[in-house]
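The chain below stands alone, shown as structure tokens; this is the form predicted on its own.
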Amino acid sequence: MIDILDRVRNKALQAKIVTAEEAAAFFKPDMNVAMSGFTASAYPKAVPLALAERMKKEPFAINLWTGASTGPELDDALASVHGIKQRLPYQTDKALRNEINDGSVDYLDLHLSESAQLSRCGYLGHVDVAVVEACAITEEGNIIPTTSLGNAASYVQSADVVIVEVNTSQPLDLEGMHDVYIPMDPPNRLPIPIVKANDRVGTTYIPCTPEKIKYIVPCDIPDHTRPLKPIDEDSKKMSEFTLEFLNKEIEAGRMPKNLLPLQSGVGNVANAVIAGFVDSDLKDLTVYTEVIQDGMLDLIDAGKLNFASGTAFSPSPEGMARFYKDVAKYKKYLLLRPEEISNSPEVVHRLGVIAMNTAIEVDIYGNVNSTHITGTKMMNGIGGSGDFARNAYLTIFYTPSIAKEGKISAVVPFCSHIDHTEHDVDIIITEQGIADLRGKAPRERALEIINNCAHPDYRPILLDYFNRATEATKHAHTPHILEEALSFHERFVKTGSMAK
């Protein structure tokens, strides 16, 4: 208890320290509950675990809003007891995904940059309670975040009451690593004054008054970050293609020698692509992204990274241990912001970000599906990929050309669901090669994608479809045979394979 008292620096607030079970008793059915967390970083753990135990005995459900996905102590714990009625704006949990796809949970898949504003303006209803992880509370009652910011600052501002989960496993050295800036809403919004990735424009804490804090709950459960798979040959090839392409852009005079600020999505492929920069000749790199993973630490150690701005620090367990071992060193290079700032279309466009994200599938004209399996089953959500893809200086999407031992082609005649239209996509990279779609009309894009990105086993089928569609439509702007456009998906549903 000494540790928790040291971290709650406002003496009057120490009287509000309660158990997780006492805090869990506060929740009521159908409440709009906003929680901190972005990826498996800085999400509440003790309170949702206690709430799930209560829901086992007294079944009810809440509407759960976060910054993005969270860890098992939150999404999995509540989904496993059917405690979630509505969920937004992004998730990655298997139990929750199953409930979304069987109709038990209403899922609002939102652009992450827009979710805080939607909650503040009341489109989603009112925030009844915000539950936020902190490493400390200041003398004034302000909240010192931990390993992510996400939507936490906006939720604290909007909520009727706040429950702060003070996590003693999080080092106090995290203080000062945040830049909390909440924009005013229209018609009073001003330009966000960020012109460089390392600009600080806000406070190092989440503003809060002591009166708004209802409970403070001690917690010692660490972030449940996910291990990264070893870099496979396909990911290595995609990384090599990326570096080859970017070096040509430098040679062509379209980028400076240290590139433009990099944005990289979440996951093994994205981390592998960033890791490839470590052994390159590139240096003085900057990053303006959502999630900071292991590859960023590698770049710091290699002396290649000047600065990385994001909204969450979400490395592997090994990466987290490495970070905690030398927080003072790494935090000089890292800054965490609210996600409506890290993903702000205004800032992304101003900085000229290079956006690098992954796709489930792409079609021959350059449309991208990031979210749905066979057009119906939600995987995770759009996340921040749309925020960056539409507004970046250069937009790259990655996918292995095949999946499930060749039974699925990631290049299809027409995407079964479209999150990013052909108008937002510049480059597609698979382990087969690069399709540069810039300056190309739809029929030119089709040949570029089929010949460079499709797997050899599917290339003849795709070329056959494209040629027949072109003939059938008399060389239409975007040739399709409507009854065959989703034939790859129909075959997969019927036979378990997209191949003929």
Contents of the next structure:
2 protein chains.
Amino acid sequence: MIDILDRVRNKALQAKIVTAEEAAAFFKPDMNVAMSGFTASAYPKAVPLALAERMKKEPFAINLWTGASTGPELDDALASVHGIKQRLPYQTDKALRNEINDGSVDYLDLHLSESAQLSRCGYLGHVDVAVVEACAITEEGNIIPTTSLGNAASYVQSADVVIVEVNTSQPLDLEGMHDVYIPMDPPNRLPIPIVKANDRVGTTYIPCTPEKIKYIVPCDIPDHTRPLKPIDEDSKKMSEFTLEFLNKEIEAGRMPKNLLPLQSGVGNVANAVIAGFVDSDLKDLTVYTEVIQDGMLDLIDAGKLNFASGTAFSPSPEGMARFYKDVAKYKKYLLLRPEEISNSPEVVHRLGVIAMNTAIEVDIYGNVNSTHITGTKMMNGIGGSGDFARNAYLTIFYTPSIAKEGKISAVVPFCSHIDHTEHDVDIIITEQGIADLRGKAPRERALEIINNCAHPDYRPILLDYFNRATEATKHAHTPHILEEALSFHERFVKTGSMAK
Amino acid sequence: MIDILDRVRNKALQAKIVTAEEAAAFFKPDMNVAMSGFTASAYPKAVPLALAERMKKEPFAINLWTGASTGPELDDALASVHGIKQRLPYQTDKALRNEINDGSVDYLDLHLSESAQLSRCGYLGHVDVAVVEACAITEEGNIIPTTSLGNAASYVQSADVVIVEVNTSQPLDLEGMHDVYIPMDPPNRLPIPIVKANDRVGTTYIPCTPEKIKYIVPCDIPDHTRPLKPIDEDSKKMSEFTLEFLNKEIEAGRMPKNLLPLQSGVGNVANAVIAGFVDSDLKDLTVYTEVIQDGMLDLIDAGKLNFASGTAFSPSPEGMARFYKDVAKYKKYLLLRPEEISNSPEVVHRLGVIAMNTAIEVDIYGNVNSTHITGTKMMNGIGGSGDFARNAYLTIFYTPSIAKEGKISAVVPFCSHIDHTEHDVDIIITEQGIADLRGKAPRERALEIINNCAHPDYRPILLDYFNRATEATKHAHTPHILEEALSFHERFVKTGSMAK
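Could you present the same protein in the form predicted in complex with another copy of the chain, rather than the form predicted on its own shown above?
The complete assembly is shown below, putting the previous chain first.
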């Protein structure tokens, strides 16, 4: 208990230290429970595990609001005991996904930048309790966050009461790595005064008062971050196309030599693209993104990164170990902000971010599906992709041209669900090549996408569709044959393959 | 010629006054020609009419960039002689629409807020010449705009040369009604310092130098604005639902008593909704919108409007006459900004705008089609609807529940084209009622939309589709039967009616 007492710097607050089981007794059915966490970083662990244990004996469900996805001690633990009734704004958990797709969980798939405002403005009801992971609590009751900020600050502000899970596995060196700015809501909102990725505009802690803190729960479970997968050939090709394209933009005078701030999604392709930057001649790069992963540490070590701003620090276990070894060094380059700031349409547009995100599928006119399998089953959610894609200076979407050994084409006549419209997509990159949609009308885009991005096995049937649709509609603005628009998906559902 | 000389205040520039025919001789095939104009307001008239005459004898085509739609002396005149090769960012002209849908015009249907940046950043090539309507030219060569700003200021900045059409039918009293602010591009962009609808942050003129002006052309053709249609019963009902809903939001404490700044689209429903505000108990309203129409004058006369900011002043001929009678009075309440400011995601989000726009169709999950007829033919374009819908505090879409005497249902299983995704739509209003999608998962939204917004004639087949889709997908997140998702549209194309 020595370490936890050191971390609860307000002596009076030490009386509120309880076990996870005691804190778990606080929850009631249908409560709106808002938790910290963004990716498998900085989510509460002890309290949800204890809550799941309680729910096993005494079944009930809560509404669970977080920053984004979380680790298994939260989403998986609660979903496995059917303890979640409503979930927002994003998730990636298998058990939870199954419940979303069997009708037992109501999932609100929201733009991440909007989720804090939605929780404040009352559209979704009231935040009954906020549960946040902390490094420490200051004399004043302020909360020092850990490896992500997400919506934690806004949830603490809105909640009736706060339960703080003080995680002794998180190093106190994290203090100072955060910049907490909560905008006022309209009609009193002011400009967010960020003009560079490294601008500090807030506090290093989540403002809170001792009175608002109901319980403090010690926890020593580390973030359950995911190991890095090796970079596959397809991702490597997409990375090469990206660098080639961006260098051409620099040559043409359309980009500064150190580019504009980069945003990159999470996963294999994103890792490969960042690895490509590490090996490139580019330097003085800046990053204004959501999730900071291993690649950013590589960029720092290679002397290529000026600064990276995000809302979550979520490297692999190896990356985390590397970071912990020299926090003082890496901290100079990294900053975590609330997700309504990291993903802010205002700031993303002002800085002129280059947005690089992955798609599940794209259609021949440049619409993008980021969320649904065959139009019906939720995969993860839109996350921050729309925040960046809609407001970026340049919007790139990535997908391998095929999946499931060629049974699925990622280029289809008509997306089975649309999360990003043709108006918002500049560039599509697959391992086959790059489609530059800028300045092209839909019929021109179709040829660009089919010829450059579709897999050769699917090119003939896509071209055939486009040509027949063009003929049938007498060269309409967006040629389609309605009966066949979703035929690739229909065929996949019926035969297990989109191929004819 | 006395009036035109008075309006060209720089004596040396008077030597550049030429006829429209002389100016029209300047254009060459494939030039990128950027013109002023937003709705049928402040577009050049004499020069395009003379250019169309020239094209009749000597066929060639240009790329035409404007603020948005324009009047018949521009779009119709040039489209009628096949003088347009590429068109952006928006249009509403019948002849042009036909050419877009027969493959002879490449139409770039862009978010209006992004069109100026796109013209500056070089993705679309260079602005060869800007043609702008003016009230007058100052000693310094600066251009005093007329009834809209649109992209005129940015086009003048980017163009090699400028042709100014000085319109002597536009009163000089318009001077002072504009606020011209052109943001710097990334990485040097700063916050747009607007925190209230009436904040002035720029100049009252479009900055220009005498050297940049190639020709000055006198013109006395007035804006070809459209007469107001009487408010129909359906629109009146939608207006009533809007007021009822907003009053409930005020009662619930989710809106200030004078609401948040209003944005309203163009057309019948928008007129009816604004008329509803005129007759309501609401006061101290503010407007942060794109197009200012007659309703705003009514709100001023009723003492209910504190201020209206837009990019175009486009009332009916009667409204224009009313405005001209007392410009000094109305000017106190009205301001025109460049469209990248009137529609700025940053400012729209900051002010917390209530966005009210019309849809062509909505689907049962809340996706919206604003542009395409049966998924293939372009109607007008997305215009500014995405700028507002994506960034507003509250996003409302309107559509009558049926069209063509019931042969078309505006509520469909799956939109045949998607311009606004389920993530961006809060409220749908038809003459049948209001669907509140906030905080609802897709399956809940479907029942809300079908039961409250669909026409009773279509409710049974929509419910049947939803129920069978739910069954077939075992309660997936977004139930669909792929083979039937577009069946309403297929039936309409085949039989002339969506009804079974």
